[in-house]
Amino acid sequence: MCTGRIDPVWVARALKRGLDGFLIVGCYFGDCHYISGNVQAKAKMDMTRRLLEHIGVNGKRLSFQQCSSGEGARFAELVNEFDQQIREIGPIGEGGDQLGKPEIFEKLQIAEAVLGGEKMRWVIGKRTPFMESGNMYGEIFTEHEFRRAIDMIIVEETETQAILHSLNKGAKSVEQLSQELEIPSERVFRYIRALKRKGFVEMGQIIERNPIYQLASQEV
């Protein structure tokens, strides 16, 4: 019924299943029957595109466009232009992306978890109040400041989910996670501590003075 109902998770899930592009066409700003649904949709898709680019997917694979229900010719033009753009980029993981198969699909699995997480849903829900009325301290965010905050959260959430994804394959030490994921060991340790506090990760055993961590429900 409204582009505002589109869940960013759908984008990552669709690309993970082999879709080469995702086009969203909604009504013009100011014409939304749900007042600000299209504004929220664009904000969510902008955030999703930044995450896709962060993990190595070509950001042009996701597009948000606008037209009215009476603009059939414009709708056809938008679809044809997007189709041509995707054909020029090529299949996902084969052209125009920083990663190939199967790595790109593994990254998209992580992106799906990030987009479905509480923190990303919370921050996008706070976009309008933060930019109009401010945070709990009355500080109003500019568009640049909000995007910078989102970029920081994208990095943190992507690295956190990458750690969980890796531990799902088997228990590892901080050093092993650091080398595998190419994340500084001090950052990995900080994420592990946070995940332990939340009950997602636990220490399984100690090998040669190195703690080995595992998912809380996983046997070593």
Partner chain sequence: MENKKTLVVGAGPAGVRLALERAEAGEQVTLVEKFPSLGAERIPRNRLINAEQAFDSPDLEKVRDHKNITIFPYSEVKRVTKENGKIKARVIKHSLRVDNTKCNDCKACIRVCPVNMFDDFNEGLGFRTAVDYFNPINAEYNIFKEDMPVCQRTCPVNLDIRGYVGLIADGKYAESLARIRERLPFPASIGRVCPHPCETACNRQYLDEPISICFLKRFVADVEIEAGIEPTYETAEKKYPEKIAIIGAGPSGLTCAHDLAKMGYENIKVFEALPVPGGYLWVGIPEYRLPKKILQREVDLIAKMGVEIQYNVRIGKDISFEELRNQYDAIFIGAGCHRGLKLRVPGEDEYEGIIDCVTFLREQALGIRKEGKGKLIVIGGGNAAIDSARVGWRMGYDEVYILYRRTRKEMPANPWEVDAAEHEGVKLQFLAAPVEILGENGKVVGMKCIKMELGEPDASGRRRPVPIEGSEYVIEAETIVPAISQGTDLSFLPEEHDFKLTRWNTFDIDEETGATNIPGVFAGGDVVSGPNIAIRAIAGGKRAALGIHEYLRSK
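Return one more block: the form predicted together with its partner chain, after the form predicted alone shown previously.
No partner chains or extra molecules come along with it, only the chain itself.
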């Protein structure tokens, strides 16, 4: 299968199920049967790694390597190397990552929602056109600019998804969300206002001067 077909969601899903690493070995740039499948795969995996690191998973758990079908020895070497690397880091959530065990799986669930969300999928898919022919306004992005755009989405989407994820378990006030998710309350309140404007959450009762927010009825 072409590495370009690998969906970043699979990475989050695999790690969530308790796998300790994810190695992708594809063909060399220029050898791609589908012209640029492997270039896109690399970009997708770089982005996924940034997301993993952002939520506190060791980025070395995801590796993208290249090797041709004739290089059996190299393939074996790559696999051994990766195996070695993962052994050094240890099992997921047991010291080799910024996060410990129950949280890391919680976070990976959020990562799955982010990676599977249409914003991320859509924008990452725009990489080649953005950098070659330009966006809707004809602006051609540099690699750096594109990465910044993705970074922005990573940060905002993980925090937004975390809020939705938490509200799904029960209605909460801004302060409660802030403490649970360790996001400054000011930012949580901003996201809440944005989500409210978009129709994802609504305000319920007010308890002790704290408005309580819940998912909008259509979303439950």
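For clarity, a rigid core is taken as the largest C-alpha set superposing within 1.5 Å between two forms. Residue numbers count along the first chain shown, from 1. Note that the structure is a prediction, hence the values are computed from the model and not measured.
*Asks:* On a core-based superposition, does Arg13 travel 2 Å or more at its Cα between the two forms?
*Replies:* Comparing the forms between the two forms, which are aligned on their rigid core, Arg13 does not shift its C-alpha by 2 Å or more.
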